[in-house]
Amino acid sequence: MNETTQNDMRTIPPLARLYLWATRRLYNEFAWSYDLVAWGVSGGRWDGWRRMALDYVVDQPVLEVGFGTGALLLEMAGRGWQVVGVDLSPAMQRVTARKMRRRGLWAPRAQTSAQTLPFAAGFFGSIISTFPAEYVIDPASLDEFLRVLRPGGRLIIAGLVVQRSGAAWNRGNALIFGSVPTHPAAVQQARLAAAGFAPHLVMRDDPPWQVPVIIAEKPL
């Protein structure tokens, strides 16, 4: 990470900075339970929440960063389309791979950072990333991304973060990563823009939780 993303790390509280320790872990040591575990956070709707993201796409072939266990990836390849994945984890790599035996579809990944993007300028008609780790702040990540996407091509960032209403919920987010007064989506559309990106955000409902997704399109 770059200087602006870890003064931008420094600054979240002690139990988000615990937090974001944890979902590393089950990045990593224990990505064979990620599944498991985003299932049941998520009542079983994990699944559903990815998929809006496919809903934006509007140009191939579409660039999958950080794919996890290859759920979007194995969706994306099974309806034909043309997609590739990139995912730094060894351990979310091996995942995907056995799912992809399994399932009998094929889609090329690369295991490298958001940061240094292994192709050609202009090459992708859509980026999607979903639940995104820290790598999604960092400027570093959002020139690559303008960089490997065609003119009039979207950037969709699905599930930034996912709100519930309810004053438990509000009490429960507020304790781990303190009050915002500028809320997460709009901070990162900021960041799209200034990276020269023409963003905007829709809200989708899925009662009682509301899922963020931020189109980011590069200008033609």
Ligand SMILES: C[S@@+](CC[C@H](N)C(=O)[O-])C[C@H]1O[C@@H](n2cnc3c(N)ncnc32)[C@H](O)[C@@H]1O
Contents of the next structure:
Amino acid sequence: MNETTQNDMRTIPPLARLYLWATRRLYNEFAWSYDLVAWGVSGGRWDGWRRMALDYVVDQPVLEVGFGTGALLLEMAGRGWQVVGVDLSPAMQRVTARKMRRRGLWAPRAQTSAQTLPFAAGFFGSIISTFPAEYVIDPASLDEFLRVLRPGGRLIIAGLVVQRSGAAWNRGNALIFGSVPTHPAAVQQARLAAAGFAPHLVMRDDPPWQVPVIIAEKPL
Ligand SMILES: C[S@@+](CC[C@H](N)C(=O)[O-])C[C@H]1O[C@@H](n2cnc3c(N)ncnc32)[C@H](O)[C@@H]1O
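Same protein, different form: I have the form predicted alone, so give me the form predicted in complex with the named molecule.
Next comes the full complex, this chain leading.
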């Protein structure tokens, strides 16, 4: 995380900071429990929400950033797609490697950060990021995504903030993140536009949930 993002972190409400601390534990010491937690908090819908990103892939190779426990990497490898994954967490790498061995599937992976991608400029046709961590708001990551995509390629971000209709849900979110006058997906679109992408938003309905999918194209 660069200095700008660290400054952003200091301005966020204490409950949000606690939430971020807990998510870091989940990506590291408790990575073994990630699938169960994701299944629990989504009422069993996490896999389906994550898979929504694949509906917008039109070009390969695909880079998956922050692949977590590797479900989408396995799905794409199983479809015979050319795919590469990066994730910063050694624990997530281990969980994914175990899953790949068990299923007899393989995809190249690197333990590296979204902010410093070890790939040549213009190498990828698509980048996928589902339920992204804070890297997705860091201008350094967005610059890297733009660099490694070929012109006309797409960055697809699914599940930035899943929303549920109902006042209690909105009150809970406001308690953690503070009142946000603009939808987080709209704020992210502005960040992507500032980084040089042409973004648009698709709201996918899965009643009572709504899952935002941002498709951001690198201009030709
Ligand atoms: C919320 S999980 C999402 C996992 C998976 N994509 C999913 O949909 O369930 C976020 C993942 O991003 C990874 N991550 C966090 N910061 C990162 C960074 N700077 N670069 C690469 N991966 C990062 C974490 O290790 C974690 O596996």
